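Listed next as structure tokens is one chain, alone, in the form predicted on its own.
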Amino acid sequence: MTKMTEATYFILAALLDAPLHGYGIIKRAGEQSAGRVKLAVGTLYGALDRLTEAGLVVLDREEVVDGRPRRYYRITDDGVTAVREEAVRLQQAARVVTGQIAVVGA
């Protein structure tokens, strides 16, 4: 996976810490992009799909709550390779434009 979208970064960030359901990592990455990223469930679970086919995560687990299948999603180690490699990638995006900033005085 080359440059991801937004929404796959955050996805993949919400899983860094531990094991997520689909609306625990809907909230999350809504913390964690300060409201920018706004999840439809079936973006995420289109979303989780794909990133299951390119190995960068996996189901965890399920359990029943309230009578309702609930799917935990891990990241695998080449999804924390992916999220730290674009984190990379856009910080040093950022390093032009602020470094240009800084020259001109802005």
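With the form predicted on its own done, generate the form predicted in complex with the DNA in the same format.
We keep it simple here and write out only the one chain, dropping partners and molecules.
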């Protein structure tokens, strides 16, 4: 079925605009989903490790801001492809129930 979990999907989606650090991903995912998605930290770091190993994200850089370390992650080309494919699957799955035809790119 090649399915992607919801957490993984929103992590990749959050990274589409620009590299973010862990905590920033959590906040961005919450924004993009109108507050519906609240990633737990345990979910985030586990998923981030898996995504890194799969080559869908890479460690971009590390910074120290106000004494707190920040580890920025960047989505790869493969990651972009994967998240777009998943978006299409989600749309098609939704259409099974809504019975509507989504207009893409209009």
